[in-house]
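Only one chain is given next, in structure tokens, and it is the form predicted on its own.
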Amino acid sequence: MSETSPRLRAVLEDIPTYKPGKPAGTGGPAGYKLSSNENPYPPLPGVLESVTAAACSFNRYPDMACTGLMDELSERFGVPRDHLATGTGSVGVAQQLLQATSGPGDEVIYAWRSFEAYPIITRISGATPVQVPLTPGDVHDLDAMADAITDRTRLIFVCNPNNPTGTVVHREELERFLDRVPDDVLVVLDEAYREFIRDVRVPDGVELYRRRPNVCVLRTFSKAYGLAGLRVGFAIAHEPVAVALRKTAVPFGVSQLAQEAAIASLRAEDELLGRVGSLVGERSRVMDALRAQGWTVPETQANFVWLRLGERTMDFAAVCEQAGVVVRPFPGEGVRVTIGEAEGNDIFMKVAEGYPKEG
């Protein structure tokens, strides 16, 4: 047998594999998974029935055009169907955006730390990542991001709220930033956690897109809508970008089960808003408790909180797991903790209360 391996792209040697949140109950007593920003509630009313009905025909290919879902999204957001594109979660659509805009010699700007997939999908496309540090308050430094734009810049990600810090940028600063971005550079407003925002100063990206042809908005059904296991996300963008997204989509990537579940979820929005409201209330309870314990926690508008722990990060995560909850550590930086079931949140807060606040 030959010892020569097939030739693979050299760039892959230095690209890390995406690390998902560790599941509960693996290698320890943890019973609550607070590591993946999942919705702790079961599917919304009508979703399970729609998925069960769709399962009877999964011997057939799904509707590649996602016709029913596109119609629902068009009505829900008041945008033309030609301005919509779907994909396997918002991260799938993000990768399509990179395929459509960026390659070797191009640059992609994003804040850091931000969504862990950005550097991975950027480098897979062959483009050069340009990471701009967050401010000391763990917020996007939009002025520095604008200063980083060059004639090689093709795409800019703005994650709002930011993953993993939960922080947001406000309307005035975002508008000022967009005014500085050249018209031929695509700005992607990644709004995976939009439904959890309660700060009225945070703009809805869809309203910005309406006035700016170089703005694309990413949304997902994985978080608030509770369809993380079905992988369906979408983009709202002006027609040239939306057309490019449909060209770069994996054929039949969004299953019929996912399409029907997303449609049913959109139609159960009243129940959704109630559940999101409950999670936001629980978020406030956790934030108040952490601050009362002496932690410095950035204001979060997502369904998670961020503790900056530096070199103590992995130790804190291990203590949490031994106590019964799994959190998401970013070695050397901090932990992201999803707002989950009250029982799991209570365990996390008890660990935080007894853990030294300073290294």
Ligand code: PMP
Contents of the next structure:
Amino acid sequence: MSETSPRLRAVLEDIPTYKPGKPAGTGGPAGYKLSSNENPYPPLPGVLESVTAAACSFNRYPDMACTGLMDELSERFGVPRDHLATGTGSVGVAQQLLQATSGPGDEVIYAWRSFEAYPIITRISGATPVQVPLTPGDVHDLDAMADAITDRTRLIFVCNPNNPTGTVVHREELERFLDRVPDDVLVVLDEAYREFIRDVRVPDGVELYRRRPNVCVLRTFSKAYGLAGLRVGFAIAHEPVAVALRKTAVPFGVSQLAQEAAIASLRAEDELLGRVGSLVGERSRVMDALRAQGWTVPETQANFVWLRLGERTMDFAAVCEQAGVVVRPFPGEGVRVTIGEAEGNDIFMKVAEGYPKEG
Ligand code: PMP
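Moving on from the form predicted on its own, kindly provide the form predicted in complex with the named molecule as a structure.
Time for the whole complex; same chain goes first.
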């Protein structure tokens, strides 16, 4: 056998493999997983039934056009069907957007720190990532992002609320930013946590899309709708982009189980959004407690909170794990803690209370 292995693209050498949040209960007492921004509620019985029914025919390929789901989404958002595209989670759709817009020599702008997949999928496309630091308050620096635009810019991600800080950008600043973006640059408003927003100053990306042909909105069923394990996300975009998303889709990427669960979830939206309301209540409880304890925590509009811990990050994460909750450390920066069941949140708050506030 030859010693030579197949030649791989050089760009892959520097690309890290996406790291998922650590599961709960892997050694040690940690029983609550607060590391992946998941919805802690189990599936609704009606949603489970629709998945079970779909499972009876998984010997067949799924409906590649996601017809039923497209109809539901079209009605729910008041957008034409051909302005919609589904994919294997919103991260799958984000990767398709890169394939559709960017390649070697092109530039992709996003804030940093933000969603970990952005640098990975950008570099896989061959394009150059342009990372614009968050402000000292952990918010997108939209002026600096606009200043970073060049002739080579093809796509810009705005993560609103931002993962992992939970911070948001408001209507006026986003509109001002969009006014500065050339028409031939695609702006992707990643709204994975949209349903958790209570700040009325945050615009709904779908309203911006209606007025701006270069805006694309990314949404997911993984968070508020609790379908993370089924992998279904979607984009709302004007026709040329939506058509490109259909071309770049992995054939049959969204399973019939996922499609049926998404349809059933949209039909059970009131109940699911009621759960989101309870999680938002828990978020307030956690934020109030952390602030009363003396922590400086950026205002969050998502289902997680961000503690800037610098060099103490890994230590804090280890103390949490010992106490029974798994959180998400970003070494040298901070920890992101998902708002989960009240019991898990209580454990986290207790650890935070006993932990020194200054390094
Ligand atoms: N965007 C953001 C900002 C996220 O935090 C996540 C999940 N962590 C995603 C997109 C992708 O979610 P999914 O692929 O499950 O839809």
